[in-house]
Structures are given as C-alpha cells and as structure tokens.
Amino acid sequence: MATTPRTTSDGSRAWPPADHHYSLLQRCRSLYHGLWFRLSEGIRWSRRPCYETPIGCLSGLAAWQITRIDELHARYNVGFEDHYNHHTALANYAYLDLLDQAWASANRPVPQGTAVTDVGCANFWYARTLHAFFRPATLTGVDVEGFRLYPTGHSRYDAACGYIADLPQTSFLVADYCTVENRADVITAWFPFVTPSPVLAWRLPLTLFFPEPLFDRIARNLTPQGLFFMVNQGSEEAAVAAAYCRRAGLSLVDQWVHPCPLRARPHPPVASWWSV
C-alpha cells in the first residue's frame, strides 16, 4: 500500500513517521529552519539568472592536482575555470574526477544519450559535469528548496538558472522528489541525507528528512535497465544509505571508494551503483 504525505505547518511534505528520534535541541533548530524555509518558498524570490565571474586560471594547486585536471580537460574537453570562480571550478573537476575514476574502476560502460535525473542538486552547480560525463539526452536536477536567498540578493533558483543557461535539454525542478514521477535511465545522488545531522547543517527542517520514501521513489522512477549512482560521505554513511536502498528493492551492482579525492573531504567518498 502506497504511503501518502501530509502538509506540515512549515509548508513541507511530511511522510508517515519512521524510527527517527530527535533531541530537544534538534527539534528547536528544525523549527527555526522550517520558518525560514516556509518564508523563502512562499515568497519564491527571483530576479534573473545569476552568473559567476570566471577565474580564468586555477592557482594554488599541488602538482598532482594540476596533472589530473589537465587529464580531465583533455579527455572531456571541459574548462570549468572559463565559467566559474575558483571554488566552483575545482569542485566540478573533483566531481568529474570521481565519476571518471569510479566508472573506470568498475569497468562499466558509461550510459550516454539517455535521460538523467539528479536528486538533491542544490543550485545544480555541477550540471556541466554531468553533461560532460553522461552526454544526456535530457538532464533534470531536482531539489526541494529552490528559493533560499543568498547575500547577493539572488535566490538559489537564480543561481541554478545561471548554471544551466547554456546546457541543452537541462532543467531545474523545485520539488520534493518523493512526489516526482519522472522515469530516468540514470539517477544520481551526491551525498543524499540519510541521517538527521546534515539536514540541520544545511539549515533545513527535519520535516524534510524522510529517506525511506525518497529511496522508494528513486526505485520507482528508475527504468528496468537503468542505474542509480550514489556518492556518500565515508563508509558509515554509505552503509546507512545502502540499507535504505535495499529496503526500497534496489540491488547493489558495485561499490568503489575514492583513494585520493581531487578536493579534500572529511571522509573518503564512497560511490555505489544500484539497479532495480
């Protein structure tokens, strides 16, 4: 029997309760974040597409980072520094490096020319990376929060519009993915929320934390021959995420741990592939 969400006082979608127990401090922080979430999503502030000032040339990198970036530049014909500032450019190279090494290690053909959906894309700053790697027929980024206001006066929606402006067949959808019916051959999720702490760290209410229906929706939206590609923060988080995947009926195809990320992270990224 399918579960259905209800609308909470902060305007988000809440699913039937699971075994998540929160402290009083967590609940207070959640309430505070929920008020701001409801305000931003209610106003839906948007000015115009927001573009970064390109750095032009990355600097301050180690020799091995420069060598690796040169390899990615040649292999995928990308130059993120021509589009973004230093932080975003390096982050895109780091994501592309992970995709490149992970799929090569798994010795799997990269599905190209298909429908790709990215779950929890924030402002979709890495859309260009997904385009370079998957060369998709369509690319859709989905995030539940689309109108958080930045210090620049632009919203997350404005930033997303800027990041995807010149990418063909690419869209940014503001929605709770648990309610999205959009079949895809490849579904990706970068560091999805599988424990409560990161939700609060990203200034979101805990009423948005329902991983069970999220992974269930991923399984439903994945085509029969499709792949769900997920990246988690360290082995402990990956184990929690894997349990949710299995409960949703997904089967593990392969797993890979990045030995040396191009951009330092507190825990080694763990990539995994899943099928229905």
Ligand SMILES: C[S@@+](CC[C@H](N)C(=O)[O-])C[C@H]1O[C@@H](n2cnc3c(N)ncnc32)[C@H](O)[C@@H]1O
Second form
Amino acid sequence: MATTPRTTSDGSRAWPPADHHYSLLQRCRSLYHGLWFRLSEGIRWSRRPCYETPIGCLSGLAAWQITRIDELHARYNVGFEDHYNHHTALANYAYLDLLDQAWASANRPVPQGTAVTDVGCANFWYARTLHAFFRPATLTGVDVEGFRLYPTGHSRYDAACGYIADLPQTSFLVADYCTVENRADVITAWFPFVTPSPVLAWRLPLTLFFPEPLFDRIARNLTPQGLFFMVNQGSEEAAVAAAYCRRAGLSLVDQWVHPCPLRARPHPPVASWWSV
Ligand SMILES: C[S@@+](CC[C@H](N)C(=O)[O-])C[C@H]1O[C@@H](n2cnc3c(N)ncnc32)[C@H](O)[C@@H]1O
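Please show me the structure of the same protein in the form predicted together with the ligand, now that we have looked at it in the form predicted on its own.
Now the full complex is given, and it begins with the chain already shown.
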C-alpha cells in the first residue's frame, strides 16, 4: 500500500525525504532555483494569454515523418502547424503519435468522454493533443510552477491560457498535485520527476521533489475503473517510476516502449498503464 511521506511534528512534509541524499552542489543549485521559484510564485506575474505564431507548414522533415504526420492529421483531424511554431507543432505530433501507437499496441479501447487530468503539465503546450485523443468531458492540467517568467515578458500562466483558450472544458491549475483532490477516470503524467537530477535541470528546487506523495495522490484521485497513463524517459527511469506506482498501491496493466519516436529523444519513451 502507499508509503507515508516523512512528516514533521506539525504534520508537514519533511525535506529532504528520508531516502534521498543530496550533494552540496545539488543543495546550492536547489537553493538558487528555490529563490526564483518563490519569487515567481509571490509575484504571480500575468499579462494576458499569449499565442504562438503558427508556422503554417512544417518543413525539413524526413519522408517517414511526413507520412506519419499525414496519418495523424487524417485520423484525428488536427493541424498543429495552424496553431503553433515548428517546435511545438512537431512536439504535439510526437505526443499524439505516442498515444496513438501505444493504445493500438496495447489493444485497449481509448476512454473517451471522461474526466482527464494531466499531472505536471508545464505550460500545457500539449493540451490540444490530449483533447484530440481522449475527447474528454473535462481536461485539467496541473503544475506546481505557474508563473515562471519567459524572455517575452509572459509567464507560464499566460502561455497555458493561450494553449487552452479554444479547447472546451479545459483548465490549467497551478497547484502542488500532492494536495489536489480531483477524481479522474484518466490521469496522465508525461515524464514526471522520479529522480532528483531532472528537477534541477528544469530549474526547480529539490524541495519540490516528493515522488511518494505525488504517486499516492494519483492513486487516490483515480476512479475505481480509471487508468493512470505514464510516459518515462528510458527503461531505467521507467523502473524507478514503476516502484513508486507499486508503493502507492497501483497495479501494472501494460507497458510499451516506443521503437521510433517521431521526434528524436535521448532515451526511448516508455509508456505504461496502471489501475487501482
Ligand atoms: C519533466 S517536466 C514534464 C513536463 C510536461 N509533462 C512535458 O511533457 O513537457 C515535470 C513537470 O512536473 C511539474 N511538477 C513537479 N512536481 C509537481 C507537483 N507536485 N505537482 C504538480 N506539478 C509538478 C514540474 O513543474 C514540471 O513542469
């Protein structure tokens, strides 16, 4: 069953978690990122929704990528290049390709018309992909960091508002998911933090690294027939994430490794399905 996070006498979570030991350098970087994180959360800077300039037509792709994108285009009636720049459009096709191939390979019906939550959605740049694939009744993206400031003068919040602006029943919630009580039939997590190094690479403080309570909360928020769909970077990270899932009381339903991602990645994405 779920592990209990180490708690202090006042009931809050203690840091660092009992089983993580950080080097001096990691602690210094964490302090620095923590300053910026607290500053951005204190100011909560927001101007207005910001939108990308659509590229209109993707270029510089290999023939197999064009063929695959055409297939996705036809199957899901999406044209990410009509909304986003080259990078975001291609990244959306890559996430949609993964969803499409993973579900097909697992031969399971796609749960459509249900409540979907994405945990750790960043600025929710892939909300349109989740919308096209799950056709959800509601779609909620949750991220603990909402107000990182971009060089454009817009915040992550502004970007998220732009990405979800024309998607029905879709919202972006700035919150620590460990504290979110929101039942969902489908919970997705793309590359959740399960080791400390990526937390620092994302310029976040290690005080945000609490995988145990995060996975506990996923298990608690999943409806009895619900599915947790997770994507990890390579098999090593997937194994670490799987251990957290099991500790939270989740059971593995299926697993699939992408043989040829539409967008190159350092490690093959590993998709897995979990139930309570
Ligand atoms: C590696 S990033 C992945 C971002 C996104 N899923 C993607 O595929 O681009 C992990 C994200 O999880 C968020 N995160 C970490 N801990 C969280 C928590 N407790 N609650 C909500 N979001 C969290 C981070 O802020 C970060 O945006």
